[in-house]
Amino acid sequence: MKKLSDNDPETKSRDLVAENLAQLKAIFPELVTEGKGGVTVNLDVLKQLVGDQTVTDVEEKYGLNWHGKRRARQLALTPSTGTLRPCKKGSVDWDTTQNLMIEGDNLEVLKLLQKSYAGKVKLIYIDPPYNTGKDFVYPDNFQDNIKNYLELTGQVEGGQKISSNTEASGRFHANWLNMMYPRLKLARDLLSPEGLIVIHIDEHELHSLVIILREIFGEENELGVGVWDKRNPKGDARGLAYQHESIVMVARNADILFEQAPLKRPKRNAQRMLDYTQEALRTAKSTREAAKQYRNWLKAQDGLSGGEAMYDRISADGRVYRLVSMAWPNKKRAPDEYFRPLIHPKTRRPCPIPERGWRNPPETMQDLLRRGLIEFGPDENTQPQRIYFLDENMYENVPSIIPFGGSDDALLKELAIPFDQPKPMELVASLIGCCTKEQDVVMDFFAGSGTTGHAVMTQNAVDGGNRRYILVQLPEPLDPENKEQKTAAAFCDSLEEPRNLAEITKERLRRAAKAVQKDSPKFKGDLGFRVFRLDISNIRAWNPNRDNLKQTLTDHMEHILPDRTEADILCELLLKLGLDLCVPIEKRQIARKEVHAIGGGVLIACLAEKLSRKEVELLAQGIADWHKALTPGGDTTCVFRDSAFTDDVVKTNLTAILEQNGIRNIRSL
């Protein structure tokens, strides 16, 4: 049985440095060597291996550099020493939900989620702090970010203060970039191969953001920068009065994205147009009269896009369609075979050919004729056009300009949630609908008031999807003496919850779920969420008191911190072994001890505080029998509390019985 400590890989988040080195060594064994300070990479050898004849590492290159970039990159690669602790209090539908709301510093949380969720998130949708010179809430501490986080959020005494990031600081842009860079590096690894990240940003850091995204994701994976037209120009502008913000989209792998899930959005009024057509056909005396009625109705509608308004005809079999020119779209003349005339079906005479030729080759034109997708005029003097049916074209490309005025002030007022300048939920829901499908995972690690979670629930109710959300929000303290935070602090007091922003996030999710259920009473999807909280590891780190080593040794006989529960330990095991935080957990009493089977038996844990010789044989055999009945798909890891064994004989006997029954990964904490 292997005893796990705080230094073992199985008790930590992914070690990205070690993984990167292993990949380099696998490809170029001569590149990675051992030096006085540990493992090193010979950059000169790397240059030679890739055909670069230079021998120095100081040449100029295209990119964005700033003070602290190297440290920011290292922050992303440093494993987390923390864990996530489950909080059933405050959760909704804990036993059945697949949604997560995590309180914590998103840098550490992104690290902790790597093993369980790497390559599984379809959409990361974030609205990070804009660099407007206000307070920064993410001053990362390279040495001990967990301690820094606990101090900043008032969970331990330390006196950490948040300083304003003003332009006078001399590192105005660098501070923001140092905050964003490691988080984006970690975010990329969480995305699925066809996944993408969508980021709201204003004019202050748009250009810097695009450049660092190119560096992290690759320029070939850019999807574009959308313009969110807010229809309300800023009144205090020194130059142009900005009435827009930007929405930056980047794919993990654009080729895979376009192959599997191209970016499309439903035509906003398409279904309404089809519904009206059916009603007109039902009440009109003929298809011709229904078509006339439909066109009159179409002209009277406000808010139709130009493309929607073009669908102004009804076919003989009752389908809505539009006509499109089949002329060659380029300025240069088409090849000669593209000038073959179409014969009018009634007059049997050739129809006019576009000046530069047809859009399609003869084979395609004949196929369109055969399928009835070309409409001719009353005689051969009218140029034929291509038919497009609305029911076959319910989706359209996502445009670069997204007009959406107004705010969610009224929505939050209805929910009685105090929060300034939230993202418009309807806008977020529409983009989620464009970028995801029914079972996808959506993440927001700058959750704010919880708009993204609200939008996921809303979109699921609209299209019957079963998307999951993972939200991360810093429990930023709210000061009742601060006039900008006074209302929010009082709101937390009314809930009898701590005064921090994460409590507002959770309460909005609860109220939003009720609102979605009220608006869509037939919706039976997931409206709950599990709450987890960032904290130091459950496993006690070696931290000797040199003035009292005897007491230190006594304290470290128990490897688990005294205030931690079995649920805390199980959650850390899920994270460190790479299992989903919402994976099913079964529980049984075996030999009067509580045993947990997680993920259908992939992980089995007995965290009893005492295991004697008399009990261990029945316990081990009971676990083996249960494991056999579960028939897990992969290897099983079995975990026990190390201090529970009364002696080494007990540990040896249990290990032997389990190994005889095919369970070989046996660990102790």
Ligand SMILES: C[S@@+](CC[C@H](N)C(=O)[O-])C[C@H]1O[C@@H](n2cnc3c(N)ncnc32)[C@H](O)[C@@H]1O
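What you see is a predicted model, and the numbers here were worked out from it, not measured in a lab. Residue numbers count along the first chain shown, from 1. Superpose the two forms; the largest set of C-alphas matching within 1.5 Å is the rigid core. First, how it differs from the form predicted together with this ligand.
Of the residues E414, Y117, Y395, L323, the one at the hinge where one rigid part turns against the other between the two forms is Y395. Rigid-body analysis on C-alpha atoms gives a rotation of 11° for the smaller part relative to the larger between the two forms.
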Second form
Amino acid sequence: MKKLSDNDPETKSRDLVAENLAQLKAIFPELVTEGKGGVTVNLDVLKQLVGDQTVTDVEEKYGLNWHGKRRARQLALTPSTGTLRPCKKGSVDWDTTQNLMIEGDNLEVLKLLQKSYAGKVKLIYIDPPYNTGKDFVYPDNFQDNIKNYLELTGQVEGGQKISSNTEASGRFHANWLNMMYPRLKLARDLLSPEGLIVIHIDEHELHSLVIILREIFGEENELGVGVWDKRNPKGDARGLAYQHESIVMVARNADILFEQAPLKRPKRNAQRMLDYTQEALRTAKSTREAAKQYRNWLKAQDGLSGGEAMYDRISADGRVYRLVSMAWPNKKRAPDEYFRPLIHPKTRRPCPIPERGWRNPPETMQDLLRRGLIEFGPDENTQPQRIYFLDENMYENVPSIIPFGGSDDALLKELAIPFDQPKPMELVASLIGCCTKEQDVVMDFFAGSGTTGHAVMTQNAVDGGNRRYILVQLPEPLDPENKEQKTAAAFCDSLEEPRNLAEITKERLRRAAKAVQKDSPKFKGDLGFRVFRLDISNIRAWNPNRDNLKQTLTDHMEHILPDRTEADILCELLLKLGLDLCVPIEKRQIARKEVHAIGGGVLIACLAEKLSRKEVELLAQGIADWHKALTPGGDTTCVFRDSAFTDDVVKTNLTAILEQNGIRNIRSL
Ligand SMILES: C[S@@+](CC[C@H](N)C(=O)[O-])C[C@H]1O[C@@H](n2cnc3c(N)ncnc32)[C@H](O)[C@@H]1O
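Next, report the structure of the form predicted together with this ligand; the form predicted on its own has already been given.
All chains and molecules follow, beginning with the one already shown.
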């Protein structure tokens, strides 16, 4: 029996407007769109449909428009007023790790990471909410997004409840696009010149996503839309029963990507083929017999790709190879010089030339001949072919269809992590393998249960890589009263952690690290991560209380918020100066004050709360000596707490000594 709630249309009186809209939509589907107040009628389209000529071409721009697009674009440009606060608790191997797990709304986090990571991320791998009508789509707030974030995640009083983006909202697609658009814009700037973004999506928003990606990245940078064949059609289909999801790939700059790091994957069976050949050569009487044995074995193998099966020969020196035609590849005729015949080495007669000429100019053909990379037939009647050795071609292009059935439910069960529908870790790891090299940075700002982090560790263990991951996950509250969130909420209780999704991400990463170590005991790579949390800046915003200005001014004598630690401030400095959040930080006592040298002396900070005339000379000289010993690569910035100076003379003295010693960027907070 269906239980009616007060939201249910059945408990409401007739909605005439909705009915009219439905009728209009039935006749002219293109008329009804999403506007400021929800569903609206596009009057320009109506005018056109009834023959009004007042609409001009100016309005007919190609592209995707929706309510809020201008603001969404602007939102990406508005600087964040937040900071990231380090949380040693919950981190693993804080002192040595290069991986990051950031709790927060990814829009703010993407903004905060711009200075430190712009142009440094090789792969952004995301699996955003698909907008199925059941998932939460983050509502950004143009006025004060950090306050909005703290409210939504229940970190301050009076927050709005997180709710799903349902079709009934009237701005179903617009909400999703408004959420995605600024994030994708910011994501692009983090990518390295040869970087790329990989996005999982299903039929709900695939088409919109492709259009906004074209707008943000440029059509020329599309790498394609892969089909992830899940081998299991959806049971609740109203049309075609989808059994695939899409994986959209776009490069920051496709030309640079192709030049420097083309998308390739290892040929799955190549090593096995080489191993078999070695064994056959060892046991057979001759290379000829080994080649025959190898060909028979190859024919009996299941699951070889078309490309692999072509490597069916063994050369005189025992290498597996295939032959490829050297004919001019397209329909036009090759230039005249591409018709020079090749002479058969035994008969000394010219061999047949392909109808449209050779694929390569004569110099290249001669070079291939010299290098023994052309195979001739028994006599001049066979057209010569190009030799490709398997051991030099162990990689292949990534095909657009990715068959991968099954789910990771069992894996998460093994790790005892409660999270519904995680992406298959193996699939993610194999794509990471195709898209990155061993030292690359991989980012996922819709981290969910942390599959991407797990996959980075797994791939590193497979190929001995040292890839780093940066994950961002909203501390989305988990409600123990909600049927779907109950188990996850109880799980957080069992960990004695707050009830939110970011806690699940962290615990998965901790457990995944142990599992990777267990499976690959020899792996010595990075299995830790540093946790950071989004919060309002450590530096007090000027927000005067008009009724008590005196108090406001007193409060502002100290610019730093009272609950913030030195570590918080140092972290904000890293972000503001564009340093890596995992940069090494050294600490020393100078004139009985704690001084930090960050990134080998690029930043030196003393955040002591009091600096007197007596102490300052010794401190400044000590800093100058340390700076000299560190010999940092670039300019050094030196930072102090503004309220620490007992008077202006102290400040002037300190500045003078540091400047005399070559430190010119001196700042106070
Ligand atoms: C589809 S899930 C990702 C699942 C993940 N690929 C996995 O395998 O576990 C999307 C995730 O993005 C998170 N999310 C949604 N909006 C976010 C935002 N504004 N900032 C950060 N995370 C967000 C959701 O909490 C959810 O966990």
